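Presented as structure tokens, the chain that follows is alone, the form predicted alone.
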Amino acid sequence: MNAKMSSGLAVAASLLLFTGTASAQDVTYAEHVAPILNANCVTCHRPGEVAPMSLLTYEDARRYARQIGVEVSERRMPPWHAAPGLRDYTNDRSLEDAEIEVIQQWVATGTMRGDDALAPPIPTFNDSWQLGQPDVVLTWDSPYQIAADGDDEYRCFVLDPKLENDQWVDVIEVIPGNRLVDHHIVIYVDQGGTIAPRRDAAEPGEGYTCFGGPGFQAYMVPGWGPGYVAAETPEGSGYLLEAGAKIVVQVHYHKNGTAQEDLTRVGLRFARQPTQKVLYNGYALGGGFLGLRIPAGEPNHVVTGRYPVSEDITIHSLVAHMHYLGKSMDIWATLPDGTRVDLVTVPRFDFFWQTQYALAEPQHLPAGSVVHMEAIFDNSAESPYQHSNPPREVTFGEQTTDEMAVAVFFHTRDAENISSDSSSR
């Protein structure tokens, strides 16, 4: 039995204490509260990780219980933000309603300790590749300095995996260098292994200055954030590196008054079965990018974007980009009789966790289908990140300043049967 299984029974165990025998005076963190905790928050939520407090111990959570009664109730932890009831994904983190029950009657009943005895152990966790040795770690060539105050940072680094041959790679896993300062990271290939390393050229020190993206058109693929666990690519289907690629890392730094530094780590593991299939992404794009134009001072500005199929294709995982004035955004499909297939609402989005929305049950689009994506953003004085004072007209551009509305989806084409032996082991 694995960790995340063991502590979901041990969470069910617990829920089911308390909805069934307990009354509300009765919940305690050893016997109700701490599993909820282990299984949900202590992965970001612990020494050494980007979460600002540990919950791994009583002390721990009493000391920050009203917040964390606070930010259950609302929903925005765990961070999760595709809407309940549309779709089942499997990297979901939400809480379930009981669960948020049992920590709010905690609160409000005087966070009892309860008996040691009865609280689960503390989780212990590896920090090491999660899926096994890869084939090829890259990182670059020394830890990059970050300074102690500022605005974020979003840095782009060149990575060379010399591959004399195309390959398939069906894992990606990133290990941050810093987890104090590492909010996110995105990864990218540059498959003509000439674009990203003129960038760099360009610009002194390791890496190049990269809001937004790479700086070019770039075939994106899964990299980090916190709760991010890596995950192999859908049966029979691939990540298809081409000779010469580059590696683009893309690392946003939140800085947190004391100099750092970072040495990321990027780990491929080349397929272990037969591949026939490309894991693509495709994009909505809102306002067809440079139309994008949001007025200042609208709270509710819609941009919407459409995407046809051209052939059958079957959608895996998504997710809904923009940036700070990003309020909403609903990513669904017609099909070629009109009917409406829901993949991904996201209701209060939160350009700090870019997640992507892994789908329980991959969705087949026939050709003729199309991806639609209807984004709002809120460009008023009262905007959570508002970056303007007065808000301004904000158009399409690289900043975290400018504004993008893309839905990414990954997919894989049905028709498509390309020899794995093509490439290289």
The other form holds:
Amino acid sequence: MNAKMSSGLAVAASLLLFTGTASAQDVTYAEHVAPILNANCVTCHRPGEVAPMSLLTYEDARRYARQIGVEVSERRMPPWHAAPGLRDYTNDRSLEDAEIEVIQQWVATGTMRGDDALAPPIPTFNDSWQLGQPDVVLTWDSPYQIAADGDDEYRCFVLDPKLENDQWVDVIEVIPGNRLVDHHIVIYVDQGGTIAPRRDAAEPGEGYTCFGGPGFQAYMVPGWGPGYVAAETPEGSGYLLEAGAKIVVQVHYHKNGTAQEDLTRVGLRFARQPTQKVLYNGYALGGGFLGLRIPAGEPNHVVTGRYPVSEDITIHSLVAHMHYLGKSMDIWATLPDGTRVDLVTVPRFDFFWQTQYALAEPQHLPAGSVVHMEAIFDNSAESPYQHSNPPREVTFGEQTTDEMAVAVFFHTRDAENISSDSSSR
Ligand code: HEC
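For comparison with the form predicted alone, would you give the structure of this protein in the form predicted in complex with ligand HEC?
Entire complex below, previous chain first.
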């Protein structure tokens, strides 16, 4: 648990204690609500950020009190899509039940201000490198222009870290160039370093159009989304970038009514610690992958996939990847004796929130285990992000109107022991 979360919890706990003697009418913004909003909401709800309104002051919070009550009660805010109670994740954003109750009581008892002197200070924000200055900072040549209006845009930019040798990297951090329109950013590595530049060259302007991924099989590494917290790779592991590798930065632009431009930066930190294990991408692919076929109008199209584990591995984090019609995904493993191990369940999948779920306790899987996935697609007319009217059959692909079902698991191989001297590899 981080310091911010515990302060919110302490408030909730003290409130529960005193509600034993005082009435619930004593819930005030200054003393009880502001600490919760500061710890859990304002990273996104502040001026210049992606969320539609700021929640930094009493006036802000009172104005949106009714919606705040609804959003937190329904657990739609803060945005966090993993089912509660199955596993702990280091980047879990969800509120504790006691915190939700505080907000509900505050709304129900008339959104009282309380004594300003008791309010916590308005937090300050670090919009620069969260883990210090990287060793290499990459960006593209000139700002990418985003029109005021129109469909969302997905653009892949190709950057060259100019690596002469294979290189261990333990932090990959992104500073979005424009938080008003950069909705989320996914980073891929083209290890061979030749495919991405060809795609780039084939289209005029900076970068190339891409949607579900970079358009070819690539190594996925952490990217960025609103409220993203940068992290180092687990101890002893890293991303091994090959000599000549190119970095592909996929930005999802969500237009906001005024013309904007974007120059996003990607920072690489060379491994600080002895590193023996590569953090690999593993995949359980659903519905036969390339053979995926989702019938028109079907509200609950179920696909499954599995990945047999052939050597001892440890899973550190997971991503549930589908496109607009994705409805839910369940990712779990079975041990050789058949025992089920939950990894992550995303009951209300939302394409607009690309989350890498980082396991608080990494999951060891012995050889003979199987990673399973079950995904459900909603291809009915009522599907929240349905793009075809009337719905049409949807098949595998990388375009906005195509689909895929991929459970990505980031893992290390337990027996791997590569020389830790990164510079001489
Ligand atoms: C990770 C970023 C993030 C965090 C953290 C976050 N929000 Fe939001 N919030 C958003 C975005 C983005 C939207 C716009 C709607 C959407 O994209 O889902 C939004 C929308 C809202 C809305 C408006 C919904 C509507 O349209 O009526 C409310 C109310 C809200 N958030 C309250 C909160 C509260 C309260 C918290 C903390 C307990 C919180 N949010 C935490 C990003 C965030």
